[in-house]
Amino acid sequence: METNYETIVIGGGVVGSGIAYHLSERYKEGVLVLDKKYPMSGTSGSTQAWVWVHNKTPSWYAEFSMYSAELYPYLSKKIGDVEYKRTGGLSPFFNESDREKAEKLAESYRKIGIKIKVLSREEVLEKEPYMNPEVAGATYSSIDGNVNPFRLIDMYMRAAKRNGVRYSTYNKVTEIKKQDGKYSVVSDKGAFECKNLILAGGTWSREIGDMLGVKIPVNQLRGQILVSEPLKPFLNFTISGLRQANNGEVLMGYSMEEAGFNRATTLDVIQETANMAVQYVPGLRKAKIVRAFSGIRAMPEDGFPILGKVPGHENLYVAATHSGVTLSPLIGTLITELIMDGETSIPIDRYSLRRFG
């Protein structure tokens, strides 16, 4: 295997495979996937893979999120059929007191361009006729969908191989020294050069910046999934909490908790997500749990991206997110700009890893 590339990227999960992909369009060989296990064994084949706008805020990381989700179309032309569906989406709300702070949030959105709407309890459930009749309304957003992440995974590595891109799997990559206005990347299955280096490992991002004394604040936040028996066809729409897979299954949860990197299930929130779902679609009572499944967030320390490059690091970028297949066309072709053009087409600064000092 070659030994001396222009890029290598360290991590093969969606944002790690899609700078890959997207830089594999630009110039067709020299770059580098390290994986310490396989794409699509972490964080980004544990998901409920929404492609999300609706409800993130402040509106700029809205706005983001946005221009994201309406490159999917283009990505599934290029790359190939990733089962990507724009549902739209439903944010339930069951008070009527939330309907004054859903309005807001719809008029923020409105100054830069996105589309919310504040759905009344009718409206509702002419949309989505198996929601709780006793919910009180709702946001919606049509740019919201959501789409298989095994198949935008596997897509993003055919191409970008395709491309010329190689791929190094279950091969932890060890120690990272500069020298020679080179970085010298060691692993379990070899030392590689590159002139420009990626930083794409997701939830290993903080111990990875730590090889070249850059700190990367991310954290770990776990999620727990329940999966229920095929379904015929009955939820219309992408809902904040669960979705229908096109097999039938619905996807449920959405925790958030401090567990490191512990991947276990728990009974607590295994039972607060049954009873969020079936408040949501009270149908779900009938419906059997064939498995549950929790996957590990990257969460930086304020909860936005960090992308771009390192300060004081030539040549090293950092790409580290959570959403990241939300995100992933987006970041794929901006991370691509700052490579190759010194420059990205819509500025990333507020995201800079300067930020944390």
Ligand SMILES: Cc1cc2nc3c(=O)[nH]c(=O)nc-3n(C[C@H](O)[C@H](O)[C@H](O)COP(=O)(O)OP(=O)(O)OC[C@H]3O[C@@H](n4cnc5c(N)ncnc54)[C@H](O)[C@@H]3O)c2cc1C
Second form
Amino acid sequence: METNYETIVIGGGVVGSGIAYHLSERYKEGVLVLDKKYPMSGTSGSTQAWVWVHNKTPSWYAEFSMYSAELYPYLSKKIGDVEYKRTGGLSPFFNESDREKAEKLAESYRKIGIKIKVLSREEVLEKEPYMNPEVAGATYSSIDGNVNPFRLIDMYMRAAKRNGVRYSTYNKVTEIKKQDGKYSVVSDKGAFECKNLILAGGTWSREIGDMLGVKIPVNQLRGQILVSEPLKPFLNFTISGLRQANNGEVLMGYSMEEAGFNRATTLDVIQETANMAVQYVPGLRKAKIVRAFSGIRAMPEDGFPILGKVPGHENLYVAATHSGVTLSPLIGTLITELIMDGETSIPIDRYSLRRFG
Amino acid sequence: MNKLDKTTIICRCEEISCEEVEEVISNGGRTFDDVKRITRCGMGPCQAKICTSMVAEIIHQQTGLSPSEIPLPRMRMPLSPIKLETLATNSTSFSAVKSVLDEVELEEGKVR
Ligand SMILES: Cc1cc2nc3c(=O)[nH]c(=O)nc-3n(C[C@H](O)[C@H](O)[C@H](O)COP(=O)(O)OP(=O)(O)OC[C@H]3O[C@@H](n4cnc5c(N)ncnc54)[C@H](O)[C@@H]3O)c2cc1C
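Could you give the coordinates for the form predicted together with this ligand, as opposed to the form predicted on its own above?
Let us now look at the entire complex, which starts with that chain.
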């Protein structure tokens, strides 16, 4: 295998593969993606995969997410069917007292041009007849949707490979050295050299940063999901908490726990998730649960994406974020612009690693 | 094991053929879970109880890895499908599970 590349991406999840693909559209120099396992074995293979804009705060972060959601239909045309569906998103609330908060959210979004409606109980039930009739209301936005994360990554990889990107999987990076203006990336299968190095190691970003003496403050936050047997299509929207996939399965869950890298599923959270699901959609009571899975979010210390050039290190880039499924087309586009043009079409300064001092 | 044909169905729940499993491995996949994530082989109601050994055999044939080097699929609760209501406890207090709107914080009456 060739050992000299223009650009190496460490991490082939939705973020790393998204970057590799977008780079390959404009850039025919050698690009190599290294992954210690197989892409999808990380967080990108254990996600709800909502493409979600509405309820992101502050509103500038919602705006950033919206730009990415806007890229999805176009992305599907370029790389193939990734089962992206712009279903619209519903976030139900069960106490009338939450309506004020919902109205405030809608108001703060109006200023940036994201339309959110606050629905009455009747309007929720008209849109989503299987929702619990005890619902008080919901926020609704038409831009939200979901995607099949496995197809998304598979299609990114296929398209990237067609454009000349190489993948080396089951190949862990163990050491990174800077020599004569180049990066030497030492891996289980030998050393590779490159000019540009992109760190897209998701929840392992901290340890990869350490190899270069760069602090990337990303923590772990576990989430657990329940998956039902395929059911006839009956849910219309991506409901924050559950969604129905193309094959009829319902994915339920929205949980956060600090559990380090422990990817077990636990009965207490499974039970809470089941309670949430029947509260939202009582008709699910009789549905059979086929499996539970858990994933570890890559959660930057302040919750926002870490993107762009690494201050003080030439040709070194980082992309570590939660909501990576939502953001991947935008992150791929922006990192490509940064490498090719030296600047980005929308500002990303606020996402710089620099903010952590 | 009998020789597998390209069209042999390996996963009956999801109707995944031998050829589809082979493609994942030729693209660099090495474990049952790699095959599962890309093809859905083993994601159906039987939860990989039927296809595990056949997939291991294909991995062995294509990569030369010995059976002991091929990890088993990660088994997932509840192992056999059970009704959601069996898992529910009817409590409406949540700790690890959140609603998205709960995460929206107000500061001086305004969204942060
Ligand atoms: C339960 C759950 C629900 C979620 N729901 C959503 C959602 O609805 N919408 C949304 O947008 N996001 C969601 N997320 C978050 C989203 O899944 C992640 O932000 C995204 O998958 C991160 O992608 P990534 O490529 O950065 O990380 P990963 O997919 O983890 O990729 C990182 C890769 O780096 C590789 N790697 C690490 N260290 C090394 C090394 N030393 N050498 C070589 N390779 C290495 C790993 O093997 C891995 O493949 C959810 C996450 C969880 C856990």
